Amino acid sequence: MINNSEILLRIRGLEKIYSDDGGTETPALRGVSFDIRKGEFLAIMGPSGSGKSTLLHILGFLDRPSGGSYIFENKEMNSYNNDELAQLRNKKFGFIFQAFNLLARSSVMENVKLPLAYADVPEAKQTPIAMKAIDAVGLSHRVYHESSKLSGGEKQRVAIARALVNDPEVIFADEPTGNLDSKSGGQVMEFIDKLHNQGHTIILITHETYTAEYAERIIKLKDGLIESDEKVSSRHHAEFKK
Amino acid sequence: MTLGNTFKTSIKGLLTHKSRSILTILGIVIGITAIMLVMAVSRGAKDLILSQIQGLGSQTIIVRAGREPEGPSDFASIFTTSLKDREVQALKNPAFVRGVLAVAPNVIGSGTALYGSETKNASLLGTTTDILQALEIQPRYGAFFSEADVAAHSSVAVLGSEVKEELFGDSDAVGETIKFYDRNFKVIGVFDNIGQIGAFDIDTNIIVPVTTANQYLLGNNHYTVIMVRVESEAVIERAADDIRQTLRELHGITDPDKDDFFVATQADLAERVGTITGILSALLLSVAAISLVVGGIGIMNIMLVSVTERTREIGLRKAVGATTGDILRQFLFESVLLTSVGGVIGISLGAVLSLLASVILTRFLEVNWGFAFPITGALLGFGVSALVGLIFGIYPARQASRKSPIEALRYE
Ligand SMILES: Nc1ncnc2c1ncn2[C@@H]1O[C@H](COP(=O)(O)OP(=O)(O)OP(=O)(O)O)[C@@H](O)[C@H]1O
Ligand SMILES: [Mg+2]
């Protein structure tokens, strides 16, 4: 049995519906229960349409549920407030997506120092702590050039700076490597590798196996339920290793 | 996130999308340079009348015939026939009206002036001795006419500066004969230069004994304009007031409102100038008004396309931890700051149109049109910028807030 304390969130008969303005109702998440750990490392994989976006959004607070509870460091996610939410993103949660997110037009120090300047990091230490993520994820001969025109596997590695620079707990990952050929891709996961080692919780959105098998765990996702929950045996990722 | 950062943040936002920025304000610059040239116009305006007004002095009351004019209709009422010989004999009453110094008849009129061969086209002012003191004039050369003169309905003139100049050139005008009105009239004084002085401007006018001027010039027997010499500032309003009382009572009138003549100092007839500029100035503003709502619109506009442009932006700033406040201030500091500047564009460009309006204005009206940077203008100019950024950019700034990390991290 899982020791309770080492619990940091959990979720018990998740529902996300989502309605338009016609009137019609999806139903993308339909009751998903589940546990993890401080530091563990989960994939969620499926089918597209699954709703593994849906559940990503909602674990890291950008959307709220429409049904079943969600605790995260033992307090229910419905007791915060639009604002209160913002801040624990801030703090506790860092994000990679497949399309990136950059803020095109400004430098890559810009772009990671985004979430210190929302975290009202004074000016003076937001350099140097940037600075720092961006040497993490070997983009130092890049600083102060415009996001917009590196290249896909560079974007992801400013958006994994971005993620680490609040030194989050979990840091989410939406099809981090979606948009990158695979030598970018590998680096890239080399990098959310090391976080993991590092101690943050890392949740991995894929649908590549062998992205998937960095992960401890892997969740599968099927029309809104979970299919499967397993420890993954064998972590076994050479085949990007340099 | 801290307010400077925040501002930073839409600084860089308006640095991004420069000549978008630059076509939005257009309307706001418009408006502004509007206000501003309207602000130092009507002041140039109100400085000139004041000026003219000034010359008056503080202890000269006038009294005209007929009715205040309340609107161009009511032209008519100012020729009426109502101050004559009675009436400045009662003026000169101290047991009718305190304090008073001079009273001097006055009427004008204007007619072509012969000398040789010259010409010139001469404003006529028929009047006694007491304008001198009425007006604290003398001529320069020669003399004014005599109580006698007056009496004897003599056929004297006194040249203001410019008629003189016409006339005579340099060469002595005194002791020679001039034709007004088809009549002969001896030269015997010179003015100087004196400028405009209430309505006179002496320097075109002929002066001639009021007398003489009712009697051969005119046919008439009645004065235009009385004016009233008090003993001091002090007592000028007093003065004013036992002239209606007089003139009320000597014509029988109880409501002022029928009052068939109008007396005005020169504290009232400042605060009239005050009112008309003030009126024009207000309608004036009221258009420039209009054209800050229309740029006003035109900034909410943008804003709401820049919003919808930016809404993975916003969803990313919301992913990272910015708050609803966050986002408000940022865009509520973007359309703030695009107005202001175009503030200080509309300020700039509306103290170099007034400075090229004052120069055209002398030039051309070849009067002394003054230019002063109007500092309340510039800063009333400013703050209706900046409120024109906060109105207008509220709505835009609260979409903007509201939207979902979600809905804006998707949105394609
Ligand atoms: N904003 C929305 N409004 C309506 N339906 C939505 C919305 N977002 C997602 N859905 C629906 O919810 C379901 C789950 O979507 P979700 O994005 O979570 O899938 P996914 O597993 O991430 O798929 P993919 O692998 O293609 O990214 C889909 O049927 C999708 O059409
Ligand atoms: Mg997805």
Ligand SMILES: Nc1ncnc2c1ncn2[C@@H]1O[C@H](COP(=O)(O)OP(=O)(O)OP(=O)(O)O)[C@@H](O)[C@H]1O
Given for the second form:
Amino acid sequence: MINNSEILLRIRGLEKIYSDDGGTETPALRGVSFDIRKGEFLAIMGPSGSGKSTLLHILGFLDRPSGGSYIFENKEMNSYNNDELAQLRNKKFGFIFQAFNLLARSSVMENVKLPLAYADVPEAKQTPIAMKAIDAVGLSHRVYHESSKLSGGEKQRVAIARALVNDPEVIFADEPTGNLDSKSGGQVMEFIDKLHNQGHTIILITHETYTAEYAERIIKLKDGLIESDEKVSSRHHAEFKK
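Next, report the structure of the form predicted on its own; the form predicted in complex with the ligand has already been given.
Here we give the lone chain, stripped of any partners or molecules.
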């Protein structure tokens, strides 16, 4: 049984409805409820249009729900204004996206330092902190390379370094292997799994079974509803990671 103190995110009846200019409403989430424990590795799966990316955007404070409740660290999301959410997002969350979202003409170092600047970390401290994150993903030999000249796998490792540079509580990974070959994708998932083993909470959005099976638990969405919420058996999990 989970103690409330271990629950990091609590979702109750979460809804998201999009409206077009003609007033037509399209529900993306239809009353989703679940909890995420601190230090958990959760995969969210579902076909295109199932609501998984919408859910990630709300959980990561990138969007607000239309209804329901989202409590993070015992505080309701709706009690924050947009500036407060932006500050929390930068300090508490790290994001890894399928498209990398790097500044193409900036170096690896400049990309990784970016969240530190937004967090008002003094300039003198930014480079050593960023260097530690770059070392952690094995890219110390690429520090001053322009990010546009890196391979896909290297770009995603830069994105991982940028995601962990502020030592976030939660790392959101949105289809992190979607643009990679199987070898590079496997390497990226090994890095993400390592972050989980270091104590980070991981929320992975994926449609790929092999990436989802790195997680301890898999939620499957369909048409904005939870179709299943199951733990990955410890035996299967151990065998899969061999």
